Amino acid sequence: MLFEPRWFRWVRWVGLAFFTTIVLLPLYVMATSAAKPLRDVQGEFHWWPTELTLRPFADIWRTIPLGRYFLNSVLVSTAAALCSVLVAVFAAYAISRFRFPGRALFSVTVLSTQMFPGILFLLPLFLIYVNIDQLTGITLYGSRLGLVITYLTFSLPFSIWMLVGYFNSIPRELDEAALVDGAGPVGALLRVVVPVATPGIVAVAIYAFVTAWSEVLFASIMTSEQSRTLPVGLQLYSTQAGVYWNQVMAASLVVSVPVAAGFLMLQRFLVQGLTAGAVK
């Protein structure tokens, strides 16, 4: 066992306390601001509310249609996560297990898309959606389906790349044993590889969900009033009369609780998935 000097222990605890304070302090200010009347939030700052109230938590549902925006975010993020997992599993398995012409080029192309900023895809996607609507009558611009497809353009490449590394860490002998028992390539994938790769698949799903949940740029351009998501909807608390800061804080807390709870429950899968393939 390595000896840990006492000074190092003190430095470690002081560092942990410092960074924990940095992380928790904004959350504390958010929570206390949500429990203040608007005049207190706009006035002189106090670390503790001079008047506690839960009215902002009731007003957030009346000031804007927060329930609709919350539902849109849940549907779009869940659909984007499921589609990313479904496509990435088959694509990553093909790259990991099979040798075919263009395999290396395809892998590099998938990964290289992450080098480009998302705003470069905004205008091409907008033009594609508008032309599809004119030619086929299928409305993608301003719809939840169009937003799901948009999110796949930048969540899917990373999902494929991460699952390739995870599948590479799974012994090929498992696939071969399943093939000997009569299972085809798809059967070997679904019955043998997928159960073993559950942590990596969950990590991909969490990444795709969180990416879609917190995205603002595309959601602000590619949505309508009916398909608007939470990151864009929260901006509507800013009106010509002023900004309802206490409601902004209250709404941010309310919509963050389900995501934070789900993240904590699946955290162990995320850690296992991200570290898979690091050591062979």
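All figures in this text were calculated on a predicted structure; none of them were measured in a lab. Positions refer to the first chain, counted from 1. Think of the rigid core as the biggest set of C-alphas that the two forms share within 1.5 Å after superposition. Compared with the form predicted in complex with the partner chain:
- Positional change of V255 between the two forms reaches 2 Å or more at the C-alpha, relative to the superposed core.
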The other form holds:
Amino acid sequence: MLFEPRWFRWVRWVGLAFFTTIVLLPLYVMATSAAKPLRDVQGEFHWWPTELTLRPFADIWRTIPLGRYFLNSVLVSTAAALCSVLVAVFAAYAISRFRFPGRALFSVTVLSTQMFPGILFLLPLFLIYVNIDQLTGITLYGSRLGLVITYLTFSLPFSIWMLVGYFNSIPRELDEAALVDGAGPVGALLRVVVPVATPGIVAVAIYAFVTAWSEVLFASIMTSEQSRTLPVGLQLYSTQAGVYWNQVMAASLVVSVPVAAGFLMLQRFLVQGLTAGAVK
Amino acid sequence: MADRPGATGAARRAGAGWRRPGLAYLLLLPALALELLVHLVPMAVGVWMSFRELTQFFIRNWSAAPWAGLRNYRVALDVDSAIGASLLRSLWITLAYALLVVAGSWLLGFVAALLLQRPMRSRGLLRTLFLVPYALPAYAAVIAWNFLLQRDNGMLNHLLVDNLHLTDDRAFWLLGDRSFVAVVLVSVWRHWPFAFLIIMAGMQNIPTDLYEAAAIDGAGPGQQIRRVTLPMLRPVNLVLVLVLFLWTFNDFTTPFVLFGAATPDQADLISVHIYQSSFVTWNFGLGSAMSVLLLLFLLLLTTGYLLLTARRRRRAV
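Let's see the other form, the form predicted in complex with the partner chain, since the form predicted on its own is already up.
And the full complex, kicking off with our chain again.
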């Protein structure tokens, strides 16, 4: 803890006021603009609405098929999060408890893919999905299934990394006891480790959900009108004849609140996971 | 007593269970298969594509695409041609963008973490509030900024011209030279909370005795920061800066959502550049060659960074 002279207290309050302002200002404009009638957002900007209205929140569902995009996003993100957690739990358990050749190589490869530019995978993946469709009839390109598969691998490396840290912090004696009682390693994982690691697993699930919910690059290429998700759908408000800025702001708020709330609840776990990984 | 040898035998068997690689590979199999399908195979395919004349006629029949040798690379690297010149330009812009965003985000995150280091009543609340820009879905935040930066009905111009009277001219923030400023601004706003989060976690791990000792020696806040906080944060900072750099360098969402289809030349970041040159012309071969070059560039940069910081660390020891 920093030891501070008295004048430093003033510096602190000024500084914190500055940060509060830069964070709140855009959020304030978002919230008030969403409650403005259309004429208010088309003319010159004003800090306060001439008339407070909740109509934009009703209109957003009619201007574009926002309901469908919302449903698509919910389905895709939920499926990606569930599958990602399932796959990550098994992989993390293997890395945390077993000693096997290729263990380090696997960890490094998986983590490093996280750092590569998404654009590198986009073109080949597009081509692969189009051709899988032609060969097998399984539609991955333009379908929700394709998005789920793509997104779940995006969150996989970080999820595995976090869960390995989490599992490592669980004493081996716990699952050893289960093994002695005759459970196999998978039984020990499911009956002993998973219940203890539930907070970490929930954190990873939320992380995977948020990742899928916010992805733009692949969604912009890999979706059709039927499977379109929110990140792409929301941009349609601005391609209309005039931009309904009040509706755009309302829609942005509606799609933000659930995930932002999830993320903020998760922050403590995220920090733990990140620092645990950094220490090792 | 009779139980014990049996129990240790069972425990040994349990340990032996963990040494069975077969099961470990089985547990890893789903993750491995997915990583292969979405990351590793596409990477290999991407390299393969970059050596092909893969234009729109061959998308559905890619194996028929003619061999191009190094032609795609030659086109991408030929700085005298329009394509090569604009790629190089985009690379410089992206580099400047990434460096500015990393510097700005780190600085804001560090200062905010420093100010919130002391326990106080509003600490938890402010900490959560400061994380909000990072917690919003990126596209929603950027769409909001798009509105704030509108010339005629945006908040920023209203604030600068009508409220603060700093300037008389209503600037186009999303066109021309200012578009670069705009994209950096938005990106810093989105990323600094991440730096804040990590630096704050790092600061919690600095033992209080170090500050006490420094304070007893008469060090003021400035010296405590320089002699205690920064050196102790070094390992955290090294990782943080690299991660932030790679994220912003590869950033697609911010420029794509902020500018829509019409990216201004001044803010032509590399991911969007490659995306647009691939999907506008449907020349996937060339696009792949550019992606591979981008990857090589990043690998080179990352390796250099890691070597440099490792060497300095060794010297420091």
